[in-house]
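As structure tokens, one chain now follows by itself in the form predicted on its own.
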Amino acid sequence: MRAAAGRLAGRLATVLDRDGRADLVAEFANPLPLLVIGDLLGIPEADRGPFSSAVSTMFAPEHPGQVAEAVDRIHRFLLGLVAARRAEPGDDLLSALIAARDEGDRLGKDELVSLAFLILMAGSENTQHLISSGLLTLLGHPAQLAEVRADPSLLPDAVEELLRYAHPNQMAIRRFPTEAVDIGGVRIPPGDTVLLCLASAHRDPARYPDPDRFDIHRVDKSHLALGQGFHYCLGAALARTEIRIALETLLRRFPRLALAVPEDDLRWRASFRSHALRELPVTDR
């Protein structure tokens, strides 16, 4: 999917070519993963606008009631898409999942829709946030930005450090112990909620030397941004590819790329679980 993602990133980047100024959250970072997921699931071009609008509303509602409305619209859309792909299969992941079900696999209709919804959620939100916060981090470290511009082979290492340093998720998904466990001298009884703080783990001085410093040359490139073990991210390779292509496209095409407002004026969407930019105004003039 690398070539297709590159074409999509190039197409979205034309907004800066045209205007010399853009909000890279709304006009680049947010739509790119949705377009890639659209290709993966076989969403028709004509339906991607309303679909993207519903997803954006779900992630950033103006009032709480909009979340339920957006989820309902997405659910009904995916039900229709499953029916359409059954009637006319394509070369896409959803068609492959439908074929597996019809050949006797255990995926029911609701499971297919639920899985498509999960792929949509997991394949868009964190990648969107990391593209924008990753670019902001690079712009805030001009010496390392210059190194990456001069030698694009450093970009994979930069992406790994960004996954550690600028990952949007503060917390991992809740865990529930099935039996009593002792952690750090504290006994956690069965059934209690356990929240793992990824942000703290990624800045742990016992693991990373000078953990609050962004360093694309960091030797220890391990992190928890994509999970571990059974819960390792199914789309890890795709996420890395999209982030790399997004940053590579912007840095290659816009050598004068800079923030259009002071960094202190940037607005963040902070919640219990994630910390993400609401907007990223940039200029190339």
Ligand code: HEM
Contents of the next structure:
Amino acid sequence: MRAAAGRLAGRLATVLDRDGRADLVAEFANPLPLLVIGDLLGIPEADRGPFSSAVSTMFAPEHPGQVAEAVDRIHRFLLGLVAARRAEPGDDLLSALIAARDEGDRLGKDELVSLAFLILMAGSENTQHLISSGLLTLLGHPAQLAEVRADPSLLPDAVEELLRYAHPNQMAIRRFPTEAVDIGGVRIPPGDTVLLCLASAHRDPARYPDPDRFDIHRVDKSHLALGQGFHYCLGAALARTEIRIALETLLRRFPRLALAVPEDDLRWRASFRSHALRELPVTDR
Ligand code: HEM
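Mind giving me the form predicted in complex with protoporphyrin IX containing FE (HEM), seeing as the form predicted on its own was just shown?
Up next: the whole complex, starting with the chain shown before.
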């Protein structure tokens, strides 16, 4: 999917050519992963506009009442998409899931819609946030930004460090131990809810020397940003590719890229669960 993601990133980036100024959250970081997921799931071009607007409302509603309505629209859209791909398969992931068999067993309509919904949710939000916060982090570290501009082969290392340093999720998905476990002198009984604080793990001084420092040259590049074990992120390779391509496209095309407002004026969507930019106004003048 590299070539397609590159083309989409290039197309979205023209907004800055045109105006010399743009909100990269609305115009670039948010649409790119949605368009890539659209390709992955085989969403027809004509449906992408309304579909993207329903997904954006679901993630960032203006008032809470909008969420149920947006989820309902997406659900109905995915039901229609499953029916269309059943009637006429394409070379997309949804058609492959429809065709998949496991010892004669096949995925039912509800399972297919639920999987498509999961891929849509998991595949868009975090990638969107990491592209925008990733760019902000690089802009805030001019020496490392200059290094990456001079040698784009450093970008994969920069992406790994961004996954640790700028991860939007404060908390991992809830866990429920199936048997008692002892961690840090505390016994957790089976069935208890366990909330793991990713933000804390990623800034653990016992693990990462000088953890609050952004450093693309870290030797230890391990992190929990894409999970661990059975539920390791299905889209890990795609996420890394998209973030790299997004940053590479912007840095290559816009040599004078800079924040258009003081960093302190940027607005964040901050909650117990996640931390993400609402907007990222930039200039290339
Ligand atoms: C920077 C972007 C991304 C981040 C930070 C991220 C992070 C994660 C994490 C932490 C998990 C593990 C959840 C758990 O422990 O239960 C996960 C699972 C998952 N991710 Fe991602 N993800 C990203 C992008 C993507 C993309 C692009 C896709 C799909 C195209 C995707 C699809 C999934 C799916 C389907 C799962 C569930 C896997 C399972 O439960 O077996 N993710 N992701």
